[in-house]
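Encoded as structure tokens, the following chain is the form predicted on its own, with no partner shown.
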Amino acid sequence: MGKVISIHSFRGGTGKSNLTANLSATLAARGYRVGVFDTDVASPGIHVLFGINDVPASASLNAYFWGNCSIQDAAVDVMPALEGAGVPVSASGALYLVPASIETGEIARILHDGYDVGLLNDGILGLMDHYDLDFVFVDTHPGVNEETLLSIAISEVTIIILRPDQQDLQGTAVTIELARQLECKNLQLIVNKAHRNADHAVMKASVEQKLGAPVIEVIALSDDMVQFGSGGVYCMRFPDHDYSQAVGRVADCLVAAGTASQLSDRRVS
């Protein structure tokens, strides 16, 4: 059985969806079988990173919640987008995205009615079983709400993304406390968009001391990433870039720190 990993942030703009896309693609390229759920239903967008410009309402996470399609019908195989990027990709790898609808009526409906997190749990387990997935990433909605907290509660690992500023630090502290009340099993932090000239080791130690949770990576703000403008999966286009190398180290942590203890030996040597 694979592992469910929620990726969350207290505020928008932290680079959460970009990290989710790049991390999932990095693992898939290495030969793991990966699923991604876009539960940021109020402002979906991770599909754009995978080259999907249109998400039909009839085959989306929303349609699955309303009982209009199966979770398998809502999943899109985005592996061809990785294979076309020119980076060596293991033949055993797989990457499936369950996108949220971008239609305004669907967004309004789910904001008004919410969704049954039990169905999300069932969908995650169903997709994992159907495609024999090693990892499932849940890209959550920023902030604190019932659905996001319940998504965290059903995950084996929760990664919280924050920027090195006081608003993010304070908001992340609140999120961490709530996650611990939910008995979050494995909570880890990533500091993103750090100044390139800052002492990242000092920053890591400071955030860990203030928040009482491990920081697995400090990622520098990249002008190249800004110019790229979410034009795809950055790590697949520029695998030697500092950002891509940092994402690779996060992938190493997830595999090495017991997150993948029950996974099949698919990784590319």
Second form
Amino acid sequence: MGKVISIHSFRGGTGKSNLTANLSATLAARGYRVGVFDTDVASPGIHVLFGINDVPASASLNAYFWGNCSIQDAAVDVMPALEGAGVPVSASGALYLVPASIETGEIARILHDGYDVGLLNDGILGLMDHYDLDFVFVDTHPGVNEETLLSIAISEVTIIILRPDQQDLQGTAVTIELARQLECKNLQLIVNKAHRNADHAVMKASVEQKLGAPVIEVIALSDDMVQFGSGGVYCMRFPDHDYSQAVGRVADCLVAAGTASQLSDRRVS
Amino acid sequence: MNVLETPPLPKAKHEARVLLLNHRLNGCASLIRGLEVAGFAVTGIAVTPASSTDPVHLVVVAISGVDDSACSVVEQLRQSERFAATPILVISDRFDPSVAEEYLHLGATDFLSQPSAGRVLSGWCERILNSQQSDWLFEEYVRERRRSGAFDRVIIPLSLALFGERDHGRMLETILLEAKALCLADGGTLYLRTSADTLEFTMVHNDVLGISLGGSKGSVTEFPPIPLYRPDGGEPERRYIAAYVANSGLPVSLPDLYDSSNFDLSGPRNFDTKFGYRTLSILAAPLKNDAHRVIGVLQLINARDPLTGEAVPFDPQQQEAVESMCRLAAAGLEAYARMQKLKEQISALHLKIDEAKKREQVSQIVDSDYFKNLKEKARQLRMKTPRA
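Having seen the form predicted on its own, please provide the structure of the form predicted together with its partner chain.
Below is the whole assembly, all chains and molecules, this chain first.
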């Protein structure tokens, strides 16, 4: 059985979707089988990073929620988007994305009606079973709405991304407290968009001390990333960049923390 | 040769001092009278110049035909430090192009044959002095243009660059390299004062030797820091130039390293021996902050004459410019340090959590029936899945 990992942030703009895309791609390139659920249904966007410009309403996470398609039908194989980007991709790796609909009507409907997190849970389990996935990432909607909190509750690991500023820190502190109330035990933090001149070790220690949760990486704000925009999965294009190296270390942590021995068989050395 | 070392040129003819070296020229006395009547001060009538250091603006060598001793005198004058740049007029009682050519070849400025009257000679002298003055003024003009150009090109852009620079290593590099460029110096060293009261080599550069250490390339590990206080009793260290400058807050300019006994110069002399180099001049200036505390020392070696390229002492204008630059550099480094401190403070400020606010927000949510239901939903979801 694979691991379900929620990638969450209290506020938007933390780089959550970018990190989810890069992290999942890094693991897939290493030979792991990975699924990604875009549950940021109010403002979907991760599909663009995988080179998908159009999400058909009939094959999306929304369609699955309304019972219009199976979860397998909603999942898109995005592995080809990684191949040819410059980084060697392991043949045993797999990457499936379940995108959210980008149609305005669909977004309005799901915002109004909400969705059944039980169905999401079933979808995750179904896809994991169908494709024999090692990791499933849930790219959540920022904030503390019901669906998001429940998504966190059903995940084995929750990674909360924050920027090193007052608002993010305050909001993240509240989110962590709520997650603990929901009995989520494996909470980890990533500080993103830190100043490049800041002492990252000091920042890590300070955030850990104030929030009482481990910081697995402090990632510097990168002008190169900003310039790259949504042009693709950055780590696949620039594997030697500091950002890609940082994402690689996060991937190492996830592999090491969980069922590493079980997963290692898949890796192509 | 440094032209600035020659005596100041006369403002009027009566201030011009002419040294006459007479080598058996008939009628020389009447020529001297003619010069004096014309307003020149003729001094030191002799065969060879006396060892006096009185200023001389023109040397007249009077000869009769080919005279080996006169040739030798002209040659010696040119090789001497005192007369190297002084115009020399050779006067002869007969015209012989080959003789004239020989004297000119040896370094004479001009050759005049058969000066029939003192007035002719004085006119000739006047023309040479005017020409010399024009040359001197032109050279000064060129130097001044280069100096003022250096101010425009270096000082103003430097101040802008220093305050915009965010990379400490590049900032150090800019300070040293621009100061070096300002004086056309061979090289230099930038020391920064440490909290342990030592001067740390942060950058060492020498164009001639191809040495470039520190700055953006990292720290200089080749040279140990210079202590500012003596180990025996803690007195301020004043034996070494950089330590003296740091402790006194005063600049030091040595025209010739090997002609100075005020400091322990074994360090630079050992450096010369090791690298086969010749350090002539040294200029060291303090980097003082707003509180007049010396935070570093900038030391330059071997200024170069902009016209001849020869190693020369640092002139007072260069020293003034380097001192101005050091004030700018100190302000730039202080501003950088303040910015770093501010960043840390901002960073610390950003990492504060208002615990009371957090508790209130959390309790508002978790105490609600909505959240109690949510907890129950979460529990049921986890029960359904084998992962939880």
